[in-house]
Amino acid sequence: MLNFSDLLPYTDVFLSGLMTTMELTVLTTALGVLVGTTCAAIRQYGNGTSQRTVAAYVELIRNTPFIVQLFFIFFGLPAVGLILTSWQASIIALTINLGAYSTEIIRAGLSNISKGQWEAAKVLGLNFRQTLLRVVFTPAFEKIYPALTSQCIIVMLGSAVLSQISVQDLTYAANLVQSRNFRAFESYVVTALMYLGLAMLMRYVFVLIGKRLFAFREAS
């Protein structure tokens, strides 16, 4: 018989796991989008060598399982002398993963910026940095923003595997609770609902950010 009341003594465990997941999500979303933006610009405007290097990185990450990438960073790198904590390995793995996927998403937006817009920016006297910011990146991000935010949410959900290297996230909390009270069904139902709530919250926050960013662009 189901009994969710048995989970009440572990409320702090669930909340601690939720906070860890949220902290990782915020940090790696910012870092991953930054990596993706940089790599997308290189793929679109860099030289042949830099483009091939970024392309190899993107293909490697997009065509291998995230858990393998995580294990390679946490268990594999110590073999060459680079020892990382589970937290550090998680941040690096999530950032690299999101960076690769966001590279292709952002590059798709950049590829839609016509040469005519570059020429118009030159006529207006904008320098290269101003052209990238106002004429290239801002409209490109507006076009791909929904896809980019969805990818960020997917990476957050994929972070559930971090418990495999003892990161005390939400999934780790569920595993810990069910191992103590043997209420596996109840524990994972609550965990699933918390992930659902976090995903919905992220989408809501991204919508608010997008409205603010692109409303400012329209107003300017």
The other form holds:
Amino acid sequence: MLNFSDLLPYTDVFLSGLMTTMELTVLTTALGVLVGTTCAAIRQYGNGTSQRTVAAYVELIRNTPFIVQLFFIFFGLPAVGLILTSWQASIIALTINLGAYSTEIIRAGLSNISKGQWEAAKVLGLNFRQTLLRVVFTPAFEKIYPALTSQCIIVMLGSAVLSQISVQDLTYAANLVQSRNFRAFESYVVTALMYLGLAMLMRYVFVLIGKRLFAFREAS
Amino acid sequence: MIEFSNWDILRNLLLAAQWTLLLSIAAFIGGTVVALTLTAMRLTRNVVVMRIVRVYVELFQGTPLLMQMFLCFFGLSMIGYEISAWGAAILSLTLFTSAFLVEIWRGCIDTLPKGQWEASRVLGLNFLQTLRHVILPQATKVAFAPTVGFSVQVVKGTALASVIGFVELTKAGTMLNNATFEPFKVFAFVALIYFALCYPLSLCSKYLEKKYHVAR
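Given the form predicted alone, corresponding form predicted in complex with the partner chain:
Expanding to the full complex; the earlier chain stays at the top.
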């Protein structure tokens, strides 16, 4: 028989797990998009060697599972002298992962900006920084914003794997609770729904941020 | 203690990779069958049926695959359905794969202009004839590249089956790590084998994308 009331005493366990997952998500989304933007700019405008390096990074990450990347960073790197806490390893792994995917997405946006835009900006007397920010990146991001949103949500959902290196996230909380009260089904259903809520919340927040970032559309 | 040479590690990993491959194929076939059914349901244009499909997609795209696996493996057995790790892995990967494939195929069918349905209607084709002679030949062409591209996600998704104790490539990696204490080497090998499985699929998807993009 299902009995969800057995979960009530563990409310704070779930909440602290939820907080950890949210914290990690906010931090790594920001870092990952930053890495992605940088790498996309290199991929689009850099020289031959730097372009190939970024391409290799993107392909390597996109074609291996996140859990293997995580294990390599957390278990593998200490063997060559780089000792990381599970928290550090998680942040690095999530950032590298989102960085690779967002590179590919943002690059698609950048390749949409024609050379004429650069030239027009130059003629209008914008300097390099202004051109990059107002003429290149903002319209490029607007174009790929929905895809980027989806990818950030996918990485957030992927963070469930972090429980395997004992980061005390939402999935860890679910495992802890079901090991205490043997209510596995209930515990996992509730946790899955919390992830679903988190995914919806993220989509909503991204829409709000997008409205601000691309406000120039409504003004014109 | 048994000594493991590089060849021993690689040989054992390759043995386990066969299970990764088998699981991927099973999940992909299962996902395709379910996704085809759901796509057919969507095409009925019945509001209730379409909403059910919508909720299904939202549910399995909006929750972690790991959570779905836990639910299928630990959850189902707790409420009385005994299921093996292999069964739970296939079940959850099928649900996950189908949710994404339905969404991909929806995009492919919806990109076709509505006028094609109307023109077929005017020409006297019924629903099934329109589907078979007009819609599907075009939609499958567009759908090919993203479907192959998604198969990479399926292969990578099978790595999570290691968490519920199914011995595939990743699980074999952690077991070998426990035996050899050489995590750097073992997980690098594991990553390389996944790469060797996934990269050709990625390339194939890119090639198909180019090919059909030009044709359109």
